[in-house]
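Consider the single chain below, provided in structure tokens and representing the form predicted on its own.
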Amino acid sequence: MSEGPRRRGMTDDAGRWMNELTAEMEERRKRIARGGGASRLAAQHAAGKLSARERLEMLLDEDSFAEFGAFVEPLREGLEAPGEGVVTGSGTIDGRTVFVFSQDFTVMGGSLGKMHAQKICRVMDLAVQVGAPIIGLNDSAGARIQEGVDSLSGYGEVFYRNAVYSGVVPQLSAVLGPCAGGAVYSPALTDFVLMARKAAYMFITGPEVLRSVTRQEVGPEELGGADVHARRSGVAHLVGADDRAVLRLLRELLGFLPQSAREQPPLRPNDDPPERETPELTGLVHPDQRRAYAMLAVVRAVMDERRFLEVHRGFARNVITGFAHLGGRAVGVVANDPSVLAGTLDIDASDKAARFIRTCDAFNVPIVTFVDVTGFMPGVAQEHGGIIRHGAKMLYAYAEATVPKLTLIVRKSYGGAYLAMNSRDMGADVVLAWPTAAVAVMGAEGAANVLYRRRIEAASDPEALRAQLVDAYRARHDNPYLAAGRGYVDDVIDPKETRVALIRHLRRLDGKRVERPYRKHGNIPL
């Protein structure tokens, strides 16, 4: 008997069987993709939020997402949690590989169980092995109570990786919904936290618990909303109006960061010529040192296309931090803002700057520092709050950083804050100054009162002598030339040449390498 018909029959049976299996697989996929179902998705949209998968579609390049672990189920039997309440995988942003997880609030409130955590841990491990950023889209009610200690164990696994992988690859967190209890610590351990206004909040202890324990009446937004964390606590680095705005900010922020600590940030060619002068800066600084001006105008004027992404904008506003491109290269910017607290360094400003400096150094982003500072903030509250310890963080961060470091003294640079703002002694590679710069131990009036107190008190006209001595001190010290004469300032430049000079020096520092003594790690004054 011929084998042909029997083989055809077997092939037909196998084909039907495969079709049935494929149909079942597709049905399972559809069920998982629906998450918590149409009604919960509608509630998500009604709250002004996108679904977990919609967020990934908007964040990533079109058709670039490859999902992992779609069929993972909860550890505890009987729980209905399609995809375990989190979508994980990899994709690209502007053609660069990233690894992502997006918590699904429509599935058990996005609560974290053991298998949910293991899905997140898998993408984190793969990201480090590949050398690519980790992006977390957080929208979770917190630990899954039904799983008890297994849920806590899951959080521990995630936190451990956040810490061990810190500085290895960039870790970015977007908080797009509730984030309460232990759940807040994973975003807090990452490099940048972005929050959606109105929809997102973060707190350790919620309003209900506060009400029962302390009798304080406070709502979620007032307790831990995006604006609270952007302006008061400093937890949030960037805030967007909604999911879409936050996801756009994530894409923009990633453009300044490398794939990993082993690589350099991507270049961004543009049409802004390196030789462009900045004449608008010539008359910006007033002879009266008490007159404020917009330091942001200085920063924007010299950067490519005058674009600047300010980070931590609402927090500790006396110091400006953020990213830009200079001659096509990504740079981190630290600057005093003389229009806020005269640009002095206080506890929060020191923390803000130190953290930013260390982040730039971890990911090979050169640092450009713009200086106009009278000193550290005086006062009992600052002293008792630990300004010594917090100010030391800035000193430590600049000294520790091995990336190219450029400093421009725009106006005042006095006392210990002169050192904290990346002086030559603290490791600056190049220090430039405008002719308006004043480098001294303290301002002329304070110095004259200390140095010549007895002469002034004994004078027949104390005020006239004080004014004379202040003018004399200012003529000698309130300029950049004494410091330049000692080699602490490399060059005094015309403000209109600022962009040209910074780009020239930045290019010549390309490939800088620094060898440091062996150590397990330093001990920053926390």
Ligand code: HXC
The other form holds:
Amino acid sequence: MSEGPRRRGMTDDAGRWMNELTAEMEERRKRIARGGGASRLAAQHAAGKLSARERLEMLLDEDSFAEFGAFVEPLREGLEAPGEGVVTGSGTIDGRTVFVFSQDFTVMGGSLGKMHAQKICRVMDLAVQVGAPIIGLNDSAGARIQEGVDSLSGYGEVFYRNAVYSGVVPQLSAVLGPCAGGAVYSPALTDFVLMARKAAYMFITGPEVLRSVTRQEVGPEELGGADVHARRSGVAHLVGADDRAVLRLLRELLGFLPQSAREQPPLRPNDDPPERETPELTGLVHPDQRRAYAMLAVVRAVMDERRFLEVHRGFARNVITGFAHLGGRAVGVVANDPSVLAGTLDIDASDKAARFIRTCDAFNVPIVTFVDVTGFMPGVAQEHGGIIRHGAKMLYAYAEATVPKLTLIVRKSYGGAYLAMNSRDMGADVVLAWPTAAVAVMGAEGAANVLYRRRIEAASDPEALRAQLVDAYRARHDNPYLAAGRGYVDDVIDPKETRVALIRHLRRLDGKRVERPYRKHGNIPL
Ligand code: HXC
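Pass me the form predicted together with ligand HXC as well; I've looked at the form predicted on its own already.
Whole complex next, starting from this chain.
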């Protein structure tokens, strides 16, 4: 049956109508995609930054981005804010789903209004329901001043989710511009903060306000640049030279994390054989305990393809933290570095390690601990600064963690720091030691002085007696066999067998489950 003219005409009208509507939609979409316009985009590029959309393109797998809420408008009428200053949606990274938001500095400085916040909250809620990481690309001047208390309310909604979703799905924050106020507290509540060395700053109050309130003259770089936060404040976990480098780091970091706390991190099969020996480790550690060596070399030698992503590299360098793969499994590494502050644990090192251990535990990443530590750092500044409170965090974090926990004692492991570095009694599943290991309450010199002070002072040649007593103490205590004899060390291994042994034990711990007594939540000393 042929179509009547009237019917055909209607179809034509509808088609034309739809085409017009589609063209209008496209026009609106293009306007939104232009953000704050050509001149502001040029300024963004001139500052060495990518646009919000360019960043998403670089971060996500090709053609994987699905946008939400492009047409959302500001709560307050009269404000011109295309896309509400933030691009939100989902995509994939190495084929795995992620939810993302990317703030657009060209739109009112990426400032956060109520609807901007709601766009972010929507992707956060979906990420948790789906069980996928949330990645925020932050480039924002903080609360949108024009929206007053509504913008504060918006931040409240975001912070609330940052906290409540903590440990549910990984939350990763890249800081890629001058972020102020609430724009720094949201990243600070997430699992990882990455910063670009070029053009990224983080501060609660910017240089202008500081000048007017406190008369302090300080530039943005000096106040809150990437190096300040990577080395001094410890706010930034990873730093890249620019946007591109940070986005690459984000992709790499995600490869060590599961989609959610309900899952395991992805396996990464590789060509590095699990049975590879590590002969380069023989002779690396000098028997003279005062001689430093590069602990990083030990860590790298053991890990798959000798690759190690160091996290918090510039901060509290006396302890090393980071991710690697061992026999294809993701692991978190905590290691003393005897070449920095003699590898002692101080306030910052304790904070750094405790935080990392908790992150690994939250996301089912087994922890491998490399030990060479004389103790907690002595001194008035440390005591008054609260080394007791901060050091307690490490003890707490290791004991609390239920993921597989392996320890390798490389050289010395003394006193409270022996316990703090994942000893058997603090919950280690397997403790291995090299023959160079020395497990004791304290070093030989300190011990001899405490135990034999009177005898030494009364001797005709005090120095000769002291040396003799130190040697005797060392011969008895500075070895791994007293601890192994009590079962505190499970095995003493040849350094060249380190990789093989760690992989073997790690495999056996697959499926480890630990039940803990009921509680609402623990109360880690903060
Ligand atoms: C609305 C803002 C804005 C804001 C900047 N802009 N900050 N709009 N609300 N908070 C606008 C500017 O008017 C400008 O618009 C554009 O964004 C770019 O800003 P510039 O100052 O030109 O950029 P730049 O020189 O790069 O300086 C960036 C900056 C600075 C360092 C971030 O803008 C600044 O200090 N802003 C104020 C930061 C602040 O105090 N935020 C509130 C924090 S309180 P045009 O039209 O010219 O392009 C907060 C509350 C929550 O966040 C606290 C929770 C704990």
